[in-house]
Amino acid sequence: MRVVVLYDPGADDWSAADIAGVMKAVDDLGVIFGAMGHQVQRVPVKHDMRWLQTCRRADLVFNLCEGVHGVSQWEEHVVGTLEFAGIPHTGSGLWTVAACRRKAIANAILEKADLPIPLWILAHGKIADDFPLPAIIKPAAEDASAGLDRQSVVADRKMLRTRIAAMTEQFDEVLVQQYVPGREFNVGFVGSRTLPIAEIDFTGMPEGTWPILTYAAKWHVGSAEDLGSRPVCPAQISERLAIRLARTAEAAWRVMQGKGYGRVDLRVDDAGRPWVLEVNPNPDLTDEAGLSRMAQAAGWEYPELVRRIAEVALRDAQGAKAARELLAPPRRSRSARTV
């Protein structure tokens, strides 16, 4: 089988840790595929679009691409390209990877479908002096975490406005949401299955922090938000909870048409009411993410995770017969070529 690995060759303010970032996931998958006996090429995307015929000779193309030289807005663009030209290719469609990266149409369509939102509204001019404190601010179409430090949760007007001014200053559009207390939580799926759930432990932020997963928290190893925000899969919590995340993370899936691989984050209040965060299509795939971490939960190694999902885009595309014969290793042996 051909297999091409999608990914973005960066920004030009990217750091050599950003690129090896990158990098990681794509030299891991072309090991696993490698080992399997198929044939992989790496291949970066970029303007010129030659990466497109090099897809269209591929098999299955398992997409890494987060965005296009550092822009995130151009990820749907690679994911609508593939589907319009009928490439097998892993992951969620164009309109849930567009939909759920705009926060406030992501809202909107959940909301509609009776699922628990907390509070939100577009920061476009004053905020209403009854809008619920504390409030989360953030950007309202951007992901893994952009935007959001240690000042991105505010307790009073004063600071509202304050915070809302520094970040319309940066981004185009600004999510102000109501603040949820209480435990956060994350349901991962692949295929059909929905995984162990994974709480995020915050007792180890510093002092005087608000437990938020933050940017640094996310990807500046070693930083205090990075040690003090401690993954726990699975999540040690009731049955019932669990159902009850489970149950409304599903329902939250579905109604924003994921499919692939995704994970949902979500958060419990003091009163035990789940609250929908964000729908995450085609979240972080490296060994040490959280995806890979509920999956390790459920007895997947990291090579059956790569595997699973290439099984279901192959399915989705092709049916199940072509996704066995296709994943199957070749009758002779022979050396597997990596570009």
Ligand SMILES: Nc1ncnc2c1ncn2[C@@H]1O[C@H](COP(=O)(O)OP(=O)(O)O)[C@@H](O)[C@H]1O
Given for the second form:
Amino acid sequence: MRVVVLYDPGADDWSAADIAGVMKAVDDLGVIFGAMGHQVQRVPVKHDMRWLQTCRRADLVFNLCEGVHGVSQWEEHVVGTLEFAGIPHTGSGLWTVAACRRKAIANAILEKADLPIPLWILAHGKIADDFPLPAIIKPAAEDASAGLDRQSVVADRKMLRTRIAAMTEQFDEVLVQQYVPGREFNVGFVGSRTLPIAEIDFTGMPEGTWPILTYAAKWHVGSAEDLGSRPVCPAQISERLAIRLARTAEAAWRVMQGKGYGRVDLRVDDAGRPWVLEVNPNPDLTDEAGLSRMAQAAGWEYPELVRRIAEVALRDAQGAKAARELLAPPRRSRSARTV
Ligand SMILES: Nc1ncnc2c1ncn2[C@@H]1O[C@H](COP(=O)(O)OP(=O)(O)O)[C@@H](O)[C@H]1O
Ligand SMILES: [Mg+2]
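Output the form predicted together with the named molecule next; the form predicted alone has already been displayed.
Every component of the complex follows; first up is the chain already shown.
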């Protein structure tokens, strides 16, 4: 089988570490599919569309693009192109990726479907005086905690105005949302399977900082916010809460028509009620990221997670036969070639 691993080669402002991070994920997949006896091609996505010709010849495209040229909005264009060309690919479809990247759109759809979404508003003009505080101010169409730092949560009106003004200078659309105090959880999916729930333990956060996943917490390894936000999987929670979280996350995933693999971020308030913060189609899939940790808790080593994501994509696109071929143990002649 021919497998293409599709990735974003990055932009001029990417550091060597940024590029190395992407290439590590790409190479890990290359090794995993190579060991299964498949031909692997690593293909960078550029606007020249040459990548599409290579993808057309593939049996499966493993899509690692979170954008093109570092621009997150192009992520959905890559997915849409694969979908339109009828090329089997991992992860969610165009509609899901596009809708979920716009937090206001996703929130509106989820709310309409009766899912619990903390009160929110787009920061056009003046925010009503009775908008509940504290509130968090986040970019409305970014992910990976872009634009989130220790000043993102505000507890008074003056700070709210100042922060909105600063954020609207940087981002086209800014969302203000009621801050939900309480524990934070992630629910992951692979195909129709819900993985063991993870919790972000914020007990180590520096004094006087809000317990949220800031950009530094996610990306600056060793920073106070990284060290203060420790993922725990499986989460130490009651069966009852686990079921409640899973049901809420599954409903959100269904409403957003998620496919392949994904992750829903939630918080639980003092009354034990879950609130959906975000639905993430095609979340970070590197071995160090949340989904891999959840898969580990389910007893899957990283190659098994990757294989299952591929299997789900192939089953969807071509039915069980192609998926069985992927699952088959490597043939001797083929594996000899890849060693
Ligand atoms: N309404 C909220 N209440 C409390 N914390 C929030 C809220 N919204 C976001 N956060 C915090 O900010 C982090 C990032 O927000 P999220 O909406 O998941 O965006 P991103 O796409 O950047 O991951 C969350 O993991 C959580 O810690
Ligand atoms: Mg998130």
